[in-house]
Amino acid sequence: MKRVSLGGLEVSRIGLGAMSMSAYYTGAGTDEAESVRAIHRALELGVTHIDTAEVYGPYTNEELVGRAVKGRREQVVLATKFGGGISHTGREGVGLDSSPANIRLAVEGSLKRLGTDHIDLYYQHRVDPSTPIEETVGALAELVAEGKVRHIGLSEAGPETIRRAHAVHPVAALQTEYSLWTRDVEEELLPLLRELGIGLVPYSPLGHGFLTGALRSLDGLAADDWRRGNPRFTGENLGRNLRIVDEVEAVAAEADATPAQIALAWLLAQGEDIAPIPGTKRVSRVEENSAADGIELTAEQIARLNDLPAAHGDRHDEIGMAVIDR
């Protein structure tokens, strides 16, 4: 598995997504054994950025990643996030608490139930409109100078966030959503990320699952998936958008590849500073995702991705377009 630099830290050009491992997804939490053992054959296969949050179950997703790195945890780098749904200290709400007391407490749970006296990256989930982000990235490097955190991060922040944060400590990745049905990210927070050399780590590079080609309906959704209100699997836009995954199921079956090592090669192929952490609880899926590192695709391939046509509908509901790029 080839490295890359985010900002400084050096990982494993893909990572593993850990969420739906715990929580939002059909199946989650149902085979804690097999999560584990995707976690170690991640690991065996050069994997190295395993992401979490304290969210995810909530608690019990780090839980899962501590027990599954104990013994291991010279060969992770560990990222957790604060700030995204849950206060410690609290404030009535959604739980964007950023405030230095919520961080103090939050980043004393994420270590003790990732059985670690340090994490290596650590994000605000969400931007907390009532904390000034100095503040926050002001106890982040407090955190930083204690040596419990080695690199900070950013999930889903605006430029203008990114700037003012980077002036008071250095920020090493940005945490966003960008893949072939979500390319936003490319149009201004791409070039701002490399001008103040931040790395950029895509979640959801295969699209919910959606561009493996494997999910046609929402037939075999569990009636808590959150993708049930995800407008774009709702009403008519899951039907426009499997246009995009006809195209990219065409190019696999041209390249002798599956649609997901499609999408993940054509992410990679955007830059060296890009780092994509694709989610699963299977081993199958560990060993797919990982061998998209391995893959090249041709200047004609690349050309028929990014002609692909812009998803229909939001990449969240209202709820969650409310809270992101701010």
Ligand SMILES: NC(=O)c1ccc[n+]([C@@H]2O[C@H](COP(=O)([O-])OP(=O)(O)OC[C@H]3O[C@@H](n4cnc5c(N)ncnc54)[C@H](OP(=O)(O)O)[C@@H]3O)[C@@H](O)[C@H]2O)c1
Given for the second form:
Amino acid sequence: MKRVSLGGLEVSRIGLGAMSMSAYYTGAGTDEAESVRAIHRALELGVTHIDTAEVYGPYTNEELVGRAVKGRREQVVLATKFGGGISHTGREGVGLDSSPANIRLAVEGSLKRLGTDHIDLYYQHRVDPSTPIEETVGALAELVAEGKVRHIGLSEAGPETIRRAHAVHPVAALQTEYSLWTRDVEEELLPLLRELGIGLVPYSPLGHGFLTGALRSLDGLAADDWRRGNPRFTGENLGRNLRIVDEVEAVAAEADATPAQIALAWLLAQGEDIAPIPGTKRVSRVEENSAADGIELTAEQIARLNDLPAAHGDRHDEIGMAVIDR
Ligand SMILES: NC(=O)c1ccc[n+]([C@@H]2O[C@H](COP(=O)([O-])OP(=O)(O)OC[C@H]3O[C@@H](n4cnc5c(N)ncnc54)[C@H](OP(=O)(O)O)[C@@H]3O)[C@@H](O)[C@H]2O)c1
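Moving from the form predicted alone to the form predicted together with this ligand:
Expanding to the full complex; the earlier chain stays at the top.
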């Protein structure tokens, strides 16, 4: 597995998102033994970068990751997040709390659940409009100085926030949605990240599973699967968006790869500073997704993928879009 640098932090260029093992998706939390095996298999295959957050579960996903990496901590770049739905200071509302007091409390909980004395990459999960980013990053810089955190990251931060944060302490990575059907990052954010030397961690690189072709209707989804409320999966949009999947499947057939591998290989072709974190709770899919590291798309295949029709529907529902910093 090739490695890339995220602002100085070396990671496998394909990582593993652990979220769906415990939250939001159909089957979450139903087979923890398989989830742990999936993490172990990823490590065997050279995946070093594992992504979680305190809000996944909440808390249970960090606990699961902590159990899985026990005795293997040195092989893993552990990434987790605070301030995205949980306030430990008693703040009311949607839980966007990046106050220094909240960070101090959050980090101790994450360290405990992950069973470690340091977090390799600690992200602000969502920008907190009521705390200046300088105060947040100042608190994170203190955690770096204390050795509790090695690198800091931002998730769904806009250009101005990124610049202000980076001026206080180097930001290693920005995490945002980036995939064949979500390409907004290319216009302004990616050039800015490159100017500042910050890596990009694309989340939901498989379009929440949609780009793999495994999800052509909502029939198999649990009643509480969050995709049932996502605009791209609802109403007429789902059917319209299948045109995108059909084309990804056609390229996959030509390249003798799976659609999931094509979606990942296309992201990898966008640069050496990009490290996607596909999510799965199954060993077989960890194997399939990791193998995308070996796929070289031709210029013609990349051009075909670049020309995919635009997705119908926002990438999050209204509440989700409202907490994205722009
Ligand atoms: N910063 C943020 O705000 C944010 C937001 C969302 C996600 N994330 C991070 O990004 C990670 C990945 O995102 P995600 O899980 O939302 O979306 P994703 O990686 O685009 O897709 C995950 C879905 O695809 C399915 N899948 C995975 N590999 C597959 C394959 N080869 N063939 C068919 N289906 C496959 C998974 O099902 P199975 O599990 O059943 O295989 C799961 O339902 C998360 O784990 C999390 O760490 C961060």
